[in-house]
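So this first bit is one chain, no partners, the form predicted alone, shown in structure tokens.
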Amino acid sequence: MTIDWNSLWNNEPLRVFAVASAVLALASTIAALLRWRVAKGQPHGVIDNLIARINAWWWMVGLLGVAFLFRRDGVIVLFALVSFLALREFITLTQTRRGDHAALAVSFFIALPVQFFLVWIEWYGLWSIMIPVYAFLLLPILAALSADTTRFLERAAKVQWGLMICVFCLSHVPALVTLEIDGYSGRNLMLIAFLIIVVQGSDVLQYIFGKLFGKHLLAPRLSPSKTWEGLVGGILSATALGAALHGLTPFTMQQAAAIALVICLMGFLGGLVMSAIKRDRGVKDWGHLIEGHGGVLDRIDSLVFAAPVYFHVIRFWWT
């Protein structure tokens, strides 16, 4: 049995996965050299953080690679699971009472699976309003029926906000595979690849530019590591990355650059919002699922803010 290498290379998702793996392998090699030459094998804050980020990327690329093998269904299942883990982290860090149990049960075991089922059957008219309209009305009603009025408004808002961020916003990522774009049939997985590479790449580039050139803190009370130099350098370089990746998308180079700029800015602002919530709860990370680098929400905080804007820009202008 012979392997048709040309056929394999012409498989676009596989090609993107192979390139991403090669880039990560190079990054891992560089990080190992830095630990050996600079840190001399000893603990080093910046290098250890960089290695943790690279390791997190290996996990993300690996999971996406497996999901992409199953194409549309695999992506929807993957993000439904990620959404469940993210919502669990969010609720774990918020104070709830016995009177919230019914609302929480509905959020986890009805609203979340129904949302992704509606994405799967491509019922845009319902999945786009099910959580922001019907769930938002239902959840406080369930809490009110418990007759527990202690900090009622705060408790209801926390459950609603968690469902909005972790389920509704994140569901826009797999929803990209449902869009019908002229001349782009069968390639929608590349829209997801573009979104994740650009937004997550912006996070990494902001970190690198901040460590190399950062002098002026951007929001010290929210995120003491973010600097203006990191923000500008990271977003501009990620915008250039988006322009270079326009071949994955139905966009021209100029359109890809403009969209990359928008989603990178949304990702940055989303990161600030999620950092503000963590500071309010008095924690550094959302969880500890990813060894040495926090939880699921720590890795997707920028993605959940960028995804809805990205989805609706494409749906409005390209479908």
Contents of the next structure:
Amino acid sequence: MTIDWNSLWNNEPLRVFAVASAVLALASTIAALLRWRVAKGQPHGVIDNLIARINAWWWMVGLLGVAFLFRRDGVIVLFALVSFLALREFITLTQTRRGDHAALAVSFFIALPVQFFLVWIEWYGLWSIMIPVYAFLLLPILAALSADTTRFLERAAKVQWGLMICVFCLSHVPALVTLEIDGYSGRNLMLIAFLIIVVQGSDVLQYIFGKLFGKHLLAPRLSPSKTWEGLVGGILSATALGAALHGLTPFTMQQAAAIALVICLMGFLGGLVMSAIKRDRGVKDWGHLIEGHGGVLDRIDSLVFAAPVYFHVIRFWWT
Amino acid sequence: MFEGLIGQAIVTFARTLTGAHAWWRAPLDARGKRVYFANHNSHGDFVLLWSCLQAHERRRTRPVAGADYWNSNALKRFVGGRVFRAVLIDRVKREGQDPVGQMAAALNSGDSLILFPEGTRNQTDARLLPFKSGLFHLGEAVPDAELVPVWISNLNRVMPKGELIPLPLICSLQFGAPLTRIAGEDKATFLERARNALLDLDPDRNHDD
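Okay, that was the form predicted alone. Show me the form predicted in complex with its partner chain next.
After this comes the whole thing, all chains and molecules, with the earlier chain placed first.
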């Protein structure tokens, strides 16, 4: 049996995952060298955390790879599950009362699955307004029916915020596969790959630049680790990464760079917003599901803020 | 065998639904006689606590529960008696009963116990009800038992009283250091100390509700 390497290389998703695996393999090798040379096999906070993060990345890339195998259905199911885990972390850390039970049950068991079902049947007109309009009206009605008025507006806002962030915004990621772009049909998964690589790449590059050159804290009250050096280095290099990846997308190189810059900035600012919520609740991480990263929401906070903007930029100018 | 499978199914279900995560604040004597005492908001409390124990510890750990509830039908009798091996206490006071004796006998035969010293589910807005005296008398009857406070967070939000649909929120269990034994301590002082040890484990203790 001979393997036709050319046709494998021409399979776009496979090529992306081959390159991603190569990058992770390089990262794992560097981390192993650091453990050997710097930590000398002893426990070392930063290096152990780095290794845990890289291992989690292997898992996340693997899960995305499995989802991509099932194409449209795969990414919708994957992001519905991620959305569920994120909403669970969000509501867990949010103080709600017994009177919110019905509204929360509707959020978890109706709004969330219906949102991803609407994306699946490509009913843009409804999925793009269901949570901002109908859930927005229905959930406070349910809370009011419970007759508990303590901190009412605050509680209604928290439930709505959880749905907007963890379900509505996140659902724009799989919704990218439903966009119809001239001359790009069948390649929409690569829009998702571009978004995730650039935004998560920006997070990783900010971390690396911050660890190597970080001196001036950017928002000490929000985050003890975000520095100006990390921000500038990370976002510029992620923008360059986006420009280099324009071949995956319907964008020209300049367009890809501009879009990458916008989504990196949105991702960074989203991370600040989500940090502000965590600080207010007195926690460092949203959860502990992903070793080295914290919770699911810690990993996807930047994606959540970037996805809707990215979706609408493409929908407005490319469809 | 069958009981074991049901037990495993219950553990998997409880941990998936609640995403439960146990935090052990202090090392414990692996083979000591142990009494876990916890806050009680929901029928699911002891299942969750039981599910968060390591398998070998879980096998020897029995909840202390009301006989009226667990004897009320055949299914509950099977689950309570065979799967959880509950130490059933008759809550109606009668002549010749010795609940502390029952619990002490279980501890002395090598089992651990799960006890809810509030005596009933807390359905008030108070974080913790006053303790009943059982924990004190048990400590007197079995002086070498480790009394381990366990704070259960969020389970009352997963399934508040009167609701039918559980919410998939993440629960956490804080296992604290065992109470130190102070010779000659009177009942009220002991119970207050035990209650404070439990309250101190609440990660949300500084947030008002």
